[in-house]
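Just one chain follows, in the form predicted alone, and it is written as structure tokens.
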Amino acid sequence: MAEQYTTVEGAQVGVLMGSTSDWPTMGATSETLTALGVAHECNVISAHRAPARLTAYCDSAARRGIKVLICAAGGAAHLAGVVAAQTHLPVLGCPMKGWSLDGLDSLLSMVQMPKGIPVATLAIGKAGAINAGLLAASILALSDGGVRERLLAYRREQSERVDKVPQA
């Protein structure tokens, strides 16, 4: 059977999204990955419709060289625990917007895990996401000489940007 997921030569960040609806959100994720120099794949999964999909995914993820999961889902948001429960890389989760509660049902889904399957969840929406993207980052620095130097970069930057005077 062939893959059904887009895999990218070199990756080390998995991004997964329940839904294309996500990716909206999700985008900065990609965006901030980008800009760290960090390879990184983009897969619609979802966690209900594509259970097979997804632990193949999963079983492929470390083979292939990803070394850290993003998952981003909406209502239920049973993705990131899905995936944690199929892998011993480490997981962030993205709790997503959703139709109902304004993404507070997928930020308690994602945070209110069971013992033995820790899911390092983030803030809802597009904050998280690029929180998500900075966080994965941080733990690729760990024995990524490369990486950490883009991110210190980044860092410093940011820093940089803040004002240093009160603006009337």
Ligand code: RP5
Given for the second form:
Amino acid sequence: MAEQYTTVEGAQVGVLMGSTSDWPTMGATSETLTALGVAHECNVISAHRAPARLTAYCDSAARRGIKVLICAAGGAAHLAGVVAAQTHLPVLGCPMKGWSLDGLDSLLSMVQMPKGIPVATLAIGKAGAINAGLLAASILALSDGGVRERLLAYRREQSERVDKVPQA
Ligand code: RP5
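Give me the form predicted in complex with the ligand now, not the form predicted alone.
First the chain shown before, then all remaining chains and molecules of the complex.
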């Protein structure tokens, strides 16, 4: 059977989200990784609607050279934990905003992993989505000089843009 997920040759980061409805937020993760020159692949794989596909993805990720996984989900937000249970790769979790509790439900679902299987949970919404890309790059930078240089340049440019006096 053909693989039911998208793979990118040379990808170091796998971005997973539970639904296409997460993409308006998670597009910011992809843009951040692209800005840092980090090859990555993006897939929608719901933990509860497509569990077999998720297991197949997790089984292949490390073997294909993926080094970090970023998982976004809203509501019960179990995607990151289910992925972390099926791979030794570091898993960064992005709780999605919205829902009845405006993302607090997603955050608490994701961050409250019982001991033994960690998920590094970021902030709710777009800030967390961008930071997930940056944190993935930091992890890769430990062993990839090119990513390290680009990440340091990104941070230098960010510092230069910081206002020195209050702006109207
Ligand atoms: C989660 O349920 C997804 O990650 C998404 O945040 C949420 C809603 O999904 P849809 O009903 O919009 O497909 O699994």
